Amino acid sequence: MFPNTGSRSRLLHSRATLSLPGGNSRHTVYFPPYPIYAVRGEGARVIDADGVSRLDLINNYSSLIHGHNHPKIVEAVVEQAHKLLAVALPTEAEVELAEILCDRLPSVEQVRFANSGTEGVMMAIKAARAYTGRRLIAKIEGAYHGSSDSAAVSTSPAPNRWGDARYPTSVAEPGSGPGTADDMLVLSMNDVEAGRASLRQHGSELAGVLIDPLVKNLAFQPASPEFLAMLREETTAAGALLIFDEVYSLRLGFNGAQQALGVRADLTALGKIIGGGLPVGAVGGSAEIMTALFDPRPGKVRLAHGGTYNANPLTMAAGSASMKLFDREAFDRLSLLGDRLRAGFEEIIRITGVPATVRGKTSMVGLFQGRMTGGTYRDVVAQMKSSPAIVERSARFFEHMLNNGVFFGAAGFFVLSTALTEADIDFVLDKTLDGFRMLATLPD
């Protein structure tokens, strides 16, 4: 049972605070009192030090679109690895997985590998920038692009630096550098006539907009079709580009979420599912802005980007490997299960009176405790605050599912994986409505 002080997952995390701040290098896998180690994946399941094997239901936040290990990687994985681990020089691999994306999301032509999402998310900013010789990039209040300075502006601003409601104040995370806030411009998500009107605003000095149409840290809270739409004309009146973050979104269509709304990006930031599993970022777009910003062969790039480990091939390999096996068929299939897991919830909620709330597309799912409404980052922070207990009731709760053999986001995020059955999917739903059952005797 979690937690248990003499479980060997404990006893790492003890170990893991004395030469790791807190125990570790990444905080989204942290959850008190000390997080479940684990030791091996296998499809759709993951087993942790102490042996308990769980389904995994976030998939490593995403970027294990076939869950762990699926033999058709693996063996890419390996062939690669018997020919080069790394090398200062291209492969085929990285021409091929290449030619994959730019064939799959229709407003990529040409693109370039990094490291991660946040690489992915950086370079487009910068793109943005250097193309237009403008400094100003639009985020939306509360989303989530990464670390990078600009990209983390606003992600999470106390309620006394808000500023107005409609215009939000651009608030820069601790540590980053002087200036990076005055160089982001914050809206409102889904305030069609105050984005138009900040847009405008700033029009002779803004570089590009950057959105996530379903935004994860606002409860995957959807961007309407007609704040989309805004930003499409508002970019392509000033002269500016429009920046897709499909790091997670890119799983709204088989063409990706560009495709499945109805708007063509100039910029789309890439990451998770295209690595099958390694760290991958990539920035895409027209052969017409990439070529004028990374061809080196006029003599002189117009920006420089490089690093050790970009299309690595041991990612292009297992990148190509996955998004081969990620079909149409594939996609259609995870998402009818992901249509499943919400039917459910749904009823769950039904059943029990539970107050909660389910959100999501495709293969990504939001069961969050208590009754959302709005979809804006205060809409997020007033309704904590107005419920503590929400708090208390999501801790409960996944503690729950993790003793009853299903992990997934403790904030209540579900990601699926193709090796998830419909089979699964009902074993999660019994083991939720076990779990509402529990939180309908607490009080509110």
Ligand SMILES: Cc1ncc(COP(=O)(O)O)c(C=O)c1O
The other form holds:
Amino acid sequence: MFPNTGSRSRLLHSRATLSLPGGNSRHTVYFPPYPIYAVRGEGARVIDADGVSRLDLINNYSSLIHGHNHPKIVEAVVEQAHKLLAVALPTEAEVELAEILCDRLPSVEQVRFANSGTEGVMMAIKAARAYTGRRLIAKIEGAYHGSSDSAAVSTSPAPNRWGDARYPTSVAEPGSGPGTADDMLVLSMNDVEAGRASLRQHGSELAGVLIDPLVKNLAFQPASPEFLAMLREETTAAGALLIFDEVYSLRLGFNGAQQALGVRADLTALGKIIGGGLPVGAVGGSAEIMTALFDPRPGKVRLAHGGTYNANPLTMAAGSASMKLFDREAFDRLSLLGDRLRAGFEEIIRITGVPATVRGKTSMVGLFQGRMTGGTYRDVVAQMKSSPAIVERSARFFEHMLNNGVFFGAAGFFVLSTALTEADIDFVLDKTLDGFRMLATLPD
Ligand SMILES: Cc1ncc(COP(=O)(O)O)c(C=O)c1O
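Given the form predicted alone, state the structure of the form predicted in complex with the ligand.
Now the full complex is given, and it begins with the chain already shown.
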């Protein structure tokens, strides 16, 4: 049972707090009163330090598109490890993964590898500034794009600092460099009119607009087609670059989010699934932009970009194996599993009458306590504040699922892997129904 003061996870966490701040290396993996410690993965399942096996419905927040230890990915990594772990030379493995990505993503003719989605976005921002010679990057209030200074602006601003709802104030994270907030322009999600006015007002300083078309931490809020069209029009008119963050939302289409949504970006930040489960990030775009910025041949380089582990052979081998496995059939099957989970959740809400909201697309599914309306950051904050019961219900549901063999993202995120079966999804739905029956007995 979780929590359990005598459990090995509890003891490991106590021990961890001595050598790691709060026992933690990554905020999203902490949950109270202590996180469960993982020992092993097997396909769709993760086994914890107390020997408890659970279905993994978060898949390392998306990176494990094929679940744990897929034999073909493990084989590729082991084979590569026997040949070469790391080297201060390029390898064929990076050419292969680059070719796979360029074939698959229509706006990506060339790609530059890094080690995390944070770095991919950071390089995309830097590239847009270097290419245009301008300073200002626009982003959506509440959207998470990793932890670099610029990208982290207004990810979770406090109400006393966020300013006007339609023309939000740019708020830098504590510890950001001076000028960080001034070099960012913050837009409200899907407000076409205000967004257009802001971009026009700052057009001559605008280097780029950064957009994730399905914002996970706005409860999987999709960007509307009108909003995306406006961003494309205004960036083109201003001579600025449109940057898609597909670190997560590459999952929206077999050929990525842009193909699925009918938009062509100038730069695309990548991460997560393209590394087959190992650390990865990348920025891609047209050969014209990418070569102008990153070509290292004498007299050419405009943007310095080093990185001891860029395109490291293990990640490249895992990424190629993983992307080959994620063919059209696998993509379609995974999307159907997502549909099955969403439909089942909707049905459970209907049967139990528990106020909750189902969101997400393809293999990304959200199940959030409370009835959500609107899709801006401020709507999400207002929703959370509207009832203290929402936080309590989320925690109770998470605990119920942990104690019934299902692990997911505590705030309500389910990100699927091809290792899951229809029977696994039905198991999750059974346990969800029990959980919602329990929630129905709680006071509002
Ligand atoms: C949309 C988006 N961009 C960027 C990142 C940063 O990626 P990483 O955690 O690999 O640094 C994330 C991570 O969750 C993300 O969801």
